[in-house]
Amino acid sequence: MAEIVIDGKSYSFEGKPKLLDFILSKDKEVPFFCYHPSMSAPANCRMCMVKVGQYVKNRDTGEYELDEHGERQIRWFPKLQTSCNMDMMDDMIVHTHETDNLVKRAHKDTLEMILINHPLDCPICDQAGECPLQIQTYKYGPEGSRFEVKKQHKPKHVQLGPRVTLDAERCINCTRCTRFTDEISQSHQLTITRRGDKNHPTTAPGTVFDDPYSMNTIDLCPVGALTSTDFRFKARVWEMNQTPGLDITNGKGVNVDLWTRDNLVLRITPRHNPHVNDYWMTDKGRDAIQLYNENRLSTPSLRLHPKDKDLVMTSWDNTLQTIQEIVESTDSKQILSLGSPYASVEENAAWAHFSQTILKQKPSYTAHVEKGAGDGFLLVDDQAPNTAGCDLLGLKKRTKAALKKAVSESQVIFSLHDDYIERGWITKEDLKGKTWIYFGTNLTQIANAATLTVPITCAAEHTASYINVDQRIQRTYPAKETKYTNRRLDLEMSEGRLDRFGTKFDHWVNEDNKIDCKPLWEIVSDLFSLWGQTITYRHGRDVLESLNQTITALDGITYQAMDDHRGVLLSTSEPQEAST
């Protein structure tokens, strides 16, 4: 096996690795800006250089030549070496910054060059606080500058596309963004324009910037050259709470990092997960915000009479006791209950217990496909977050035909989730004379159409599982807070600078960020006990542990090994038919 020295400590390795991938994996540090794992390395940023030699062996013998010292002698190569692009060899010798003051002398001298028409406003920068040019340059870089002379001036606040603004003024040259229209999402629509100090990334005349993957490049941009249009200048990062979540406006589950602050969803940037997406994520996923902060469910809202306009605020006792007379003066068999490819298996599987015990009928629902909306890489044609999971569990699956059968036979509708008037499945006009109640986040045009909507919590306010179009299980962290939760309470939701030292007669906390909700597997625990049942699901991980009794495939899998494993793959069976 081929061995390295590496700042005099020596490794193994097998093929061909780059250096820098190599010596970032033995938890070693090197800076760089061009560089990033998953596309081609230019090396022309030229901060990752390292010094470089081998060992010496004679030609005949094949026996490491010796110094005077009886030490082997090693030719180093003429000049200091970019490591991002740079194959290993056998008996290879690197010396970083750690070990050489010309590597650490290389770095201050390449930051000083990079920094000589940089226009230096961090105060007043978007990337002030997770950039990595301020980072490298408060470690690696001059004590100050020594060029006093008029900065050269480029375009700002160029629009290049609908997503991203552009201050070019910032921009080092990296290329970052280029690479990744070119080799990722392959849109070629950024290039790099004019030469020496005044060049800058930007589109073709008569060209937008409008790649579904855009705001990666805001992700990849290394300053804060690319920016995103909507977020600009809303908070630092430093005020806001990062928390691991999953993309829910399609099926691929996409792994992303929620950005909150004053309980709201600011910005969502993607997760490195390998099984999954890499580094990057869709356009689209970013628009979960406005699910996550607008036109939010807050407290049930009950239809006094069926022609009234408006729905009327009422308190959770009586929505349970409104739901509990329904069902009591209802037939089963003029009640339809629905699940959602939108709510997770914890919210399913609850929901068709309840279902199931108290209704007397197996839950349904339809999946929300749209053919030809996938491209190959992120986007696929599942537009719901939980279709795999649905069939999973053993919901029956409904045409557009089935759907609109059943519901005109029946008397009383259960849904979770899913805006069937939205989608064209149904409308208006067929919810007359029903008693529809909706379990839901959103103010929908079903929500409206109802005659109970019941909130519920989404995915950036519970702990629940997703299984994606790869039969992969991956789960959700509380990013927000309800009326019923603290953050200095559930250990699993991150607490940043402003909730610890907040409180609600501060201008930054604003009480009404918090929804008045409730996890469904909560408010079926409630139900049951008005039907003299003991059922306790106070939190997804009951509900999981249960499920790990009665399936198969979900047996063993556990928060925590998805964890660990980013996702665990499912071993499921076929899906059910779709039913006509």
Second form
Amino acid sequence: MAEIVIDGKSYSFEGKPKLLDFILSKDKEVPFFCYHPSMSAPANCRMCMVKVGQYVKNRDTGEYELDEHGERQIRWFPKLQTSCNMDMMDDMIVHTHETDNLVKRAHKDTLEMILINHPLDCPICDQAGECPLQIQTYKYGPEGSRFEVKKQHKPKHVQLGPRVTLDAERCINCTRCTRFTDEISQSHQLTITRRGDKNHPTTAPGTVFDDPYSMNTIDLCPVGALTSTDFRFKARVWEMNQTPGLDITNGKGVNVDLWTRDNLVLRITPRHNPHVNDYWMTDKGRDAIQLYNENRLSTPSLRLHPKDKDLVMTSWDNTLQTIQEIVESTDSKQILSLGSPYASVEENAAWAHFSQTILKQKPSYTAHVEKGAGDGFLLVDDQAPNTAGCDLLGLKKRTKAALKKAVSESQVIFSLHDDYIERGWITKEDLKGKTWIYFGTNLTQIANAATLTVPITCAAEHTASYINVDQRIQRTYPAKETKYTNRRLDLEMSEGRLDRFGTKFDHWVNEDNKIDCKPLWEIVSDLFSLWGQTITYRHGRDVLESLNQTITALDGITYQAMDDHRGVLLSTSEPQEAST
Amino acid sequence: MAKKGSKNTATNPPTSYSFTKEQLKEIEALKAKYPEVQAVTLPVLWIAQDSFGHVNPDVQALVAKTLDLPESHVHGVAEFYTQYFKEPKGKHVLDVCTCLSCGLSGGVDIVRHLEKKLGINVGETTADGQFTLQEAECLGACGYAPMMQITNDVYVNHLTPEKVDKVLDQLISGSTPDFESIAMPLVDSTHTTKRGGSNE
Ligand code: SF4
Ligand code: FES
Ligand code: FES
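Switch over from the form predicted alone to the form predicted in complex with the partner chain, please.
So here's everything in the complex, that chain up top.
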């Protein structure tokens, strides 16, 4: 096995890792900008300098040459080397800035050079607070600049595409963005134009940067040059809480972070998961903020008379009692119970439990697949986040025609999430004369046409798991409060950062935007108690624990396991009981 | 990986620019010479500039389409090199060096002289389309400063206002300034012996 000595400590390694990668994996630091673990390394920012040498061996004897003190002789490379594109070799000696003043000096000078034309507008820059250039300058940069001449000016607020805005003056020309469109999304839409102190990224004349993955360049950009057209100037990084979550806009299960302030999700960024999405996500997945913030169902609402145009708000107690009355006055054959691939495993399971016990039927569901929507990368045909979860729970899948038929044959319909009207599967007319009870998060068309709407928590408000198209089960965390939760009491919720006394705090300024909704499992527990049964699902975990016993594929699957392994690949996709 | 989004190869280059059959043959021959088609971008841009006088965005799009390369790639290459004209220029393009050595020995004065003489500002083209005046960075002829290059071709060295006037007349009359061979001062031989004499 090969050996390398870094800052006086020796490490063994195999293969030909890149030096920077290796150093970082040892929990040490070397500052860098242009390097990205998932892309090629052009070594153009010159920030990752280290001093590299090799022990000298006698060619004939193979023995190490020793100097007059009996120490091994070192042949240093004539200049400092960029570690990001340096292949590691046996017998290498590396000095980082921790042990070498020359390297320290190199970092300082490189930063002084990079900053010559940088506008230094951190106070109004979106990137401030999460900016590698800002952090690196703070840690390794010079105190000031020796350049007293006027800065070079470049184009500002250039609309590169519908979702990405460029400030060319901030750009340090690391080419991460152009390499992204060349190597990852392969749309080849970006290039660097001009040269010297005038260069910056751009599209070909007359074309727009409309790559379905374009917004990844915003996350990639090590400075504030590429910013989100939508999120620009909306919030400072340190005002938001960052909570892990999942992209629920399709079945891929892309791992994301939800950034919240005052109970609004302000932006969504990808979270690294090598098994699912690496460092990337779709632009479409970021639109989920609208689902979380806007047009939410809040407070249960009831249509008092079928002819009434509007629904009126009602209490939770009344809602539950109304449901009980409806169920008890209807022949169970006249009831249709629907689950949803848009709802989590726990929600579907809790609903299925109630449905089977009280409504005497296992819920069925409809998949939402758009053929051709997938691209073999992060866009997939399956539009819902949990189709595999419905299958695993053994919910019967209905086709469009079967759904329409089932609806027409039933008097009372319980449905979850799906907006069948918007999808064009049924029409408003089909709801005429029916009692439709809708559990959902948003004011969809079906909610508008329903008899009773019951607001439930969305993926940004609860802990629940979703199974993606590749049978990986992953979970969400609550990122925003509902009317009934409190981020200071609910220890699962992230609260910004620790202050210097170790107390969690955040910069939320009001308690608005809390939705009056409850997790479906909680509603189900309340319903059970109306029927005199004590089944208590207080947390998604309670539902999952009961599934651990009943579904073999979920045996031993816990939130902890999902957290530890970035989701767990389920061993079987077989539905447990196919009969309905 | 994904292959989504418009690849941005030119979808409809204007009909006003197209390569002739001979040029296309030449391009095919060039392609065979290189392992990757990207490498042919430079020579094909030259072919285009020689034939259209410039490589404006439409011409860049034509090159991209001909080579089946992303339009952005061709654009980046064309923009990188000042020798490619990204817009129509005068018949003669005067690149006067104003970089350090030339600047110190009067390059800027030459630019001012030409501005007056041609009645245009630097960066502009005369109304009759004869001359475009540009400032250039170091062209590697510092030893003969101040100097200028004419339409990506011949260098004219040791410029004086009089010499510049003569060159303009030559260009207008249709001839090219002659190539001037300038001998580099040789290194003093005694000096060489001294430095090489370390093992004596
Ligand atoms: S815009 Fe950002 S990612 Fe692109 S080259 Fe400039 S600094 Fe790098
Ligand atoms: S990270 Fe190595 S040169 Fe940029
Ligand atoms: S400075 Fe003019 S040629 Fe070098």
